[in-house]
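Take a look at this single chain in structure tokens; it is the form predicted alone.
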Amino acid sequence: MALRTEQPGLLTTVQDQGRIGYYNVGIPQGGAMDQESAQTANKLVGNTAAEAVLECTYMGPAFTVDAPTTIAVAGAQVPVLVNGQEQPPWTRLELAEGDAVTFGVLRGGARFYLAVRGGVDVPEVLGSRSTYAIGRLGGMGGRKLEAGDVVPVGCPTGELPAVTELPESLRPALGGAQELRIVWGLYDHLLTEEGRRRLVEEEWRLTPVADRMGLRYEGPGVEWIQREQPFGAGSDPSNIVDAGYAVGSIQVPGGTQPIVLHRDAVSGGGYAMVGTVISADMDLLARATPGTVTRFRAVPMEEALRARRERAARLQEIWAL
């Protein structure tokens, strides 16, 4: 079977848990920007946490089912109507052939997740079906939606779950000030102690800037030492000799808009990563709409470890129901 798209949305992409292994020659692990929500509506389908869903940033697409099926929607709060009939959110829904899906406005969130039963079944590129659409890579073609795609579904591979929707207390919350935990490092160093603190104890807001990439925020800017730029860096404080940048770091270039670095970043470049936010707040980094108050909050590697062991055990909980 396959989704006959009408209207692709403002964004909609294949994704699934991302290219892991090529982060060395430049190319991103990608996926799926919030883990969470994916790995949830593949559960509610039957499938297992590595098949292929649907991103869909703020605005969804309408499709039609030329068969049968079984859909979920995770994510951001949005209206999902069927036939024009509004449907409970989190929840397995079963689609006659001919049935038509679109999504209203969003309520609240930046990204919803759409999961059929039997996976979005387009080829896999370096064992992964995800757009990287810089590097022309998975998903349709290596591009996002568009008007007129028939996206393939593959074949059921496991049994449908007992549950059919997500209890209310495992649901994320969505939309309000955000907290973002990082660690320090690898440059901080090259920061003042103001410019550490503004960075930790101040407010920033999101910009209109965040996609796939990174997320820009604005702010009081932070202070850089001076010093003398090393040969081969730029001559912004902020510059560096080229390093390899982690998921999730920080950057400040020219000490004003701290960018995050998210699942398309390229991997490595000149600019100094003073911090990154740990990997289980990057669901979480996902979820932020422009506007977005949000505070840095600086965690030892402990706490850091910590919360990776209670998102595991969360996304356990969830694959248990």
Second form
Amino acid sequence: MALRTEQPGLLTTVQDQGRIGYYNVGIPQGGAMDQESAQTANKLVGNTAAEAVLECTYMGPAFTVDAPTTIAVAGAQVPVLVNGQEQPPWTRLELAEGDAVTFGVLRGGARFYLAVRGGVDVPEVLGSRSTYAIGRLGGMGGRKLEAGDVVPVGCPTGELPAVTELPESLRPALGGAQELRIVWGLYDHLLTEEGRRRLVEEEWRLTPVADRMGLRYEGPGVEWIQREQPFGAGSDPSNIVDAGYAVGSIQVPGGTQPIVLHRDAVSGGGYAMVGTVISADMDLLARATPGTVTRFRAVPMEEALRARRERAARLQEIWAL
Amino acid sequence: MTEQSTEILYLPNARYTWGGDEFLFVEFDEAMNLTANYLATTVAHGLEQLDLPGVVDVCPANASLLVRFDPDVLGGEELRRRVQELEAQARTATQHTVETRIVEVPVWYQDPYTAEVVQRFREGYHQDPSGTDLDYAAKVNGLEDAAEFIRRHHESPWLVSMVGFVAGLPFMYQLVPRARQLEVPKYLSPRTDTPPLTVGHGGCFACIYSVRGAGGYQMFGVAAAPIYDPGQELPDFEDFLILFRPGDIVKFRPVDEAEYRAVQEQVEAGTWRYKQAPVTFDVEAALADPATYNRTLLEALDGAEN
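Rather than the form predicted alone that you just supplied, could I have the structure of the form predicted together with its partner chain?
In what comes next, the whole complex appears, and the chain from above leads the way.
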């Protein structure tokens, strides 16, 4: 069983929960950027949370199926069309052999997830099916989907759930301004008081430079403390001796545009990180579109951990449906 | 004449901080130096040995350590306590040694592949658009010409002080006193293209770009054989798709075009193997008398079977 790709979409990749444990050699965790939506799609087709899905960015693919197939689409608001007929979102869809699936224009959000019953069955590489494009690893030959690709589908392992549609109350709000909670730390002491104030009190706007590696914002900029740079760090006050990068951490090269690192970010480098988006808000980041007005709100660690528990409870609620 | 170093082994107090709810970050020193790197490598190794449930990734860097953990399994404060214990052990050790290996890396300096990319990224990218990266590197280090820079680049061994950025990219720190470190600024604006296996340099660090892609380091040449082999086709990659580990020691060996092509043929045939030898790296000895110590390292490599 397989999906035959007629059009690949803008950036469609195979993703799962990520490749954990190889960050120490520069291989990023990868995986679906909006884990909650990816897991919801898997839930609706009776997969486990770990099955691989297609992550579709802005413009979806067009494909046909070569056998009866069960799919679900979750995440960004996008019209799903089967043989040209629009289908309800966040809902399990039954396809017959030869059915053609296409997607309309996005109305909100940035990425949607297509789960297929049985999961996308590309080989696991280092414990994951996620695509790591720069390293030519995982997914469909280590790259994004191309026209003509035949995406293999695995055998179903679980029962189909009773629920066929995600209740409205569990669907994320898309569009509008965002608040991203951050924990200060790493190298925030290299910012001036005013620099720290601007980061968490001023408004920032997402630029079009936003992908799986990181999201770049524009705004009032920050201020660095002027000091004699340590040996090996480089001359700009935003430079440090190259260090490991926390996923979700914020760097501000030159002090102008903050970049929040996401799941395919490089694993280290020479720019100071001044805080980190909490793990519970990383899915939210994945839903931001260019122009999104954003506030970074500093929270204590206890709140980050509480938000983490709340997110886990929400996922549990989805899996219990 | 033996060159005495002004540096000594010292054990600074580390700075502990958090990267959100999943990362512990330990900075052993703000500045780059062998002691901080030794501590990062040693504490990382100790933490791996502990095999604590909830530790997800242990990433030693040049002068710091990043640990990813799952706070649902292992509390951050508990992890910090364990890392602090390891740090204390490293600080009170009487011997500061790392069991590692020295690897010879053939490099074609001033090759046409990097030269072409150097020419493509001048105006708006480079501090001195009129010359090459090597000319510039020689000038800012007060050296006579590119040839002298190249000689200085390969005559002393380098320590792999960090692996990362992209898959398997080694950052390397030359085993010479600080006054003799080769230092070069990064490009004014990063390039969108770098040939695979480019030997680059930024700040005091050398690197080998493991894959094609963006880059900001000055480009000096190209390594002849892969350091990242996702298909694991070459014997050196049988166990893992990445060649380098933090703590490895690298000796660059200049090769000409003919030898570069010969290495490429062996890579194509699947027979290429890196020349390497096991060594015990002694930080105190390396700092006390770098010139003599480097000779011992190179003797170990000379004795290796190719």
